[in-house]
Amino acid sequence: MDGNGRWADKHGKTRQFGHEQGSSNVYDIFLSCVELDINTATFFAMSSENMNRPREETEFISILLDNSIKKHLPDLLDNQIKFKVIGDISHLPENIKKTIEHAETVTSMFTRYKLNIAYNYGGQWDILNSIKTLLDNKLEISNENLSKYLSTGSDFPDLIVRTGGYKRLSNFMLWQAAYSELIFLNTLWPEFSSKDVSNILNNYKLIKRKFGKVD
């Protein structure tokens, strides 16, 4: 979800305002996905590298995360949507960790729709964390086992969309993205809309995915 800061600059606003607009767009876009029967969506809110930004910015974004979870939890429950935060949240204040834990617990039984927020997430961290789990439990290091113990489990993205104009994954789901379709848009995240979701899905349906095989 790239482009919050540049969108704010474009409108003569503060970076905090840009992050507020970007945060408010997440659940609307997720509902657009649900309406199109996309059952799992992961929103890359903060990368491991983003945590090196000024402390006031990272703290502000963590508060936005906390507020957003509290705001949308009743709707998650009503619509039976499973919620999860993937990434290293160990540094977060205890009250925010409790908010995340509560939301994950009370939605854990739902299976049809899944909303993931990647916060302080990195694909390299995810792979190393999975390998460490395998070694600690004396399990065979194989493709299947490594995939199983990633933060996403067996959910691998069919499609990855990056807004904001840059054409790189920036450490997002490096293992999981091996055969994902990639789309890079110049649109800044706060301007990304349900119409964009619909257009992307319509174009995705035209792609013949062969996974290295022949017809």
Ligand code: IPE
Second form
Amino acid sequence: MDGNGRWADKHGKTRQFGHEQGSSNVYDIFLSCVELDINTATFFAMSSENMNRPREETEFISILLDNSIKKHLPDLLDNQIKFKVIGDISHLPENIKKTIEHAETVTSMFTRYKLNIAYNYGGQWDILNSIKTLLDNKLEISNENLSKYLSTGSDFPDLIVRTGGYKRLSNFMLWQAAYSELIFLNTLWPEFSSKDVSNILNNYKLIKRKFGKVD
Ligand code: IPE
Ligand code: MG
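Previous: the form predicted on its own; requested now: the form predicted in complex with the named molecule:
Up next: the whole complex, starting with the chain shown before.
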């Protein structure tokens, strides 16, 4: 979800305002995914590296996360959507960790739709964590096991969309992205709409995915 700052700049507003707009777009976009029967969507809110931004900004974004979980929890429950935060949240304030853990616990039994927020997430962190788990539990270091102990489990994205004009993954799901389709848009995140979701999905459906094989 890149481009909040540039969107704010374009409108003569503060970066904080840009993050507020960006944050309020997440659940709307998730619902348009659900309407199109995309059953899992992960929103990359903060990378491990984004955490090196000024404390004022990272704190503000963590409060936005807290507020938006509280706001949407009733709807998550009504619509039976499983919620999860992936990433290292150990350094978040206790109250925010509680909000996250509560939302995860009360939605943990749902299976059909999954909303993940990647916060202080890095693909490298994810892979290292998985390897550490395998070593700690004396499990075989295999492709299958490494996949299983990632924060996403063996649930890999079919499609990764990045807004904001840059063509890079910025440490997002490095292992899981092995065969993901990649889409890069110039649209800034706060402007990204449900129309964009349906356009992307229509284009995605035309792609013949071969996973390295021949027809
Ligand atoms: C949002 O966009 C992504 C976050 C890390 C919260 P940016 O804050 O990176 O916006 P730009 O790149 O400055 O426009
Ligand atoms: Mg950016």
